[in-house]
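The form predicted on its own is given below as one chain in C-alpha cells.
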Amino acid sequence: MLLEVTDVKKTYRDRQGQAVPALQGVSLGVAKGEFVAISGGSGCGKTTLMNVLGCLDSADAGSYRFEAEDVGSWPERKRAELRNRRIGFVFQSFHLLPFLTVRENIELPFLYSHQAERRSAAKIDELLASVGLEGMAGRYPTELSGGQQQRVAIARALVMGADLILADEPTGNLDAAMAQGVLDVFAELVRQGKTVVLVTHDPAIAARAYRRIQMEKGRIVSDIKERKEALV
C-alpha cells in the first residue's frame, strides 16, 4: 500500500467560531500504480483529504501512513520533504507563471527547493515528450492552449521525481476535448507505475479512473473498483 489513512477527522471553524466538520472518520487505503478518483459535491470533504493526503494539512484525529510509516507523526520539515519529493500536484488553475518559458516553469520546484544543480535540459525535454508537448520547451504560456498549459502543470509536478500525483479538479478550467487529452496523460503515467489520485465533482471525469470513491458530508459512502487497469 502507497497510502493509508485510519479514522481521519477534520473540523474547521467558520466565520462565526462553528464547528463545521469536513472528514468524519475516513479510512482508505490506496496500492501504487491505481488511478484514483474521488467524487462528490460541494462540501463534501474531497479537497479536504486531498490535502491531507498531500500533507498540506494534517488531521485532527486518526493517522495517516505513506508507504507505512507513520506521517501524522512528523515533524513539519519532514512532512515539506514527502511533499516536496514524493508528491505532486495539479490544480485546477494551472498556476504557470506567464513571463516563464515552459522549461522555466517546470524548473521551478529546484529553484524552490534549492537544487538547481539538478537541473537538466534533458530530463525536461524527456517530460515535455512524455506529456505530448515535445519541442515546446521555448514557449510561453500564454502561447498555449489549456489543455497545453494543463500538461506542463503535469510535467512541472514530475520533474522532482514524483510517485504521488494528486490532482485537485484538474480539468475544471478545459472543454470536453482538452479534458480527455489531459486525462489520457494521467492514465499513461499509472500504466507507468505511477499513482494518481484525482478530485472531481463530473461524474465523465470519474469514470476514466478504474476505482470511484463517492463522498458524502464528510463521509465515503462509495467505493468501486471496475478493471484491473485504465479506461483507455
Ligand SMILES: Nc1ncnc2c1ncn2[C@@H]1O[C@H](COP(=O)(O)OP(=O)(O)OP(=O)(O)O)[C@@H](O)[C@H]1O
Contents of the next structure:
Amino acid sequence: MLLEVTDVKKTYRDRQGQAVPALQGVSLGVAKGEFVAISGGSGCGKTTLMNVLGCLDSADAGSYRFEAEDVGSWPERKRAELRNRRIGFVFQSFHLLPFLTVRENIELPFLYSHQAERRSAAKIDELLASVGLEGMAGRYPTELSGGQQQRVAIARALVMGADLILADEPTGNLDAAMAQGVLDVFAELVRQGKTVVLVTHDPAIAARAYRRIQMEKGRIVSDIKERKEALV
Ligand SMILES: Nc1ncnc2c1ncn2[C@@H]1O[C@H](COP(=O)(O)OP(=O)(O)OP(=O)(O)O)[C@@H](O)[C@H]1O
Ligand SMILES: [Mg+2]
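Switch from the form predicted on its own, shown above, to the form predicted in complex with this ligand and output its structure.
Time for the whole complex; same chain goes first.
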C-alpha cells in the first residue's frame, strides 16, 4: 500500500462552538499506481479527507500510514517534508501567478523550497511535454485556455518529484472537452506509475478512474474497483 488511513475521524467546530463532524470513521488503502475518483454530495467530507491524505491537516482519531510509516503522528516539519517531496496538489482554481511565465510558474515550488539550483530547462521542457504543453514555456497564463492552465498546474504539482497527485475538483472550472483533456493527462501519469486520487462530482470524470469511491456524511459508502487499467 502507498497509503492507508484507518478509522479516521475529524470534527470541526463552527463559530458557535457546535461540533461539525466531517469524517466519521474512514478507512481506505490506496496502492501505488491506482487511479481513484472520490464523489459524494457537498459537505460529505471529500476535501477534509484529501487534506488528511495530503498531510495538510491531521485527523482527530485514527491512523494514517504512508508507505507503512505512521505519518499521522509525525511532527509538522516532517510531514511538510513528505508533502513537499512526494505529494502534488491540484485544485479547482489553477492558482497560477499571472505575471510569471509558464516556465516560472512551474518552477515556483522549487523557489519556495529554498533550493539554490533551478530546475534545469530540459527538465521543465520534459514536464511540459508530459502534460501536452510542448513549446509553451514562455507564455503567460492569460495566453492559455483553462484546460492548458490546469495542465501547467499539474506540471507544477510534479516538479518536486511527487508520485502521489491529489486533485480536488480539478475539472470544476472546465468545459467537458477541456475536462477530458485534463483527465487524459492524469491517465497518462497513472500509466507512468504515478498514483492519482481525484475528487469530482461529475460521473463522466469519475468514469475515467478505475476505482470509484462514494462518500456520504463523512463515511465511505461504496468503493468499486472495476478495471486494472485506467481508461486512457
Ligand atoms: N474549517 C472548517 N470549519 C468548520 N467546518 C468545516 C470546515 N471545513 C469543513 N467544514 C465542514 O465539514 C464538513 C465537510 O466539509 P468538506 O469541505 O470536507 O466537504 P466536501 O465534501 O469537500 O464538500 P464540497 O463538495 O462542497 O467541496 C462540512 O459540513 C463543512 O461545512
Ligand atoms: Mg470540497
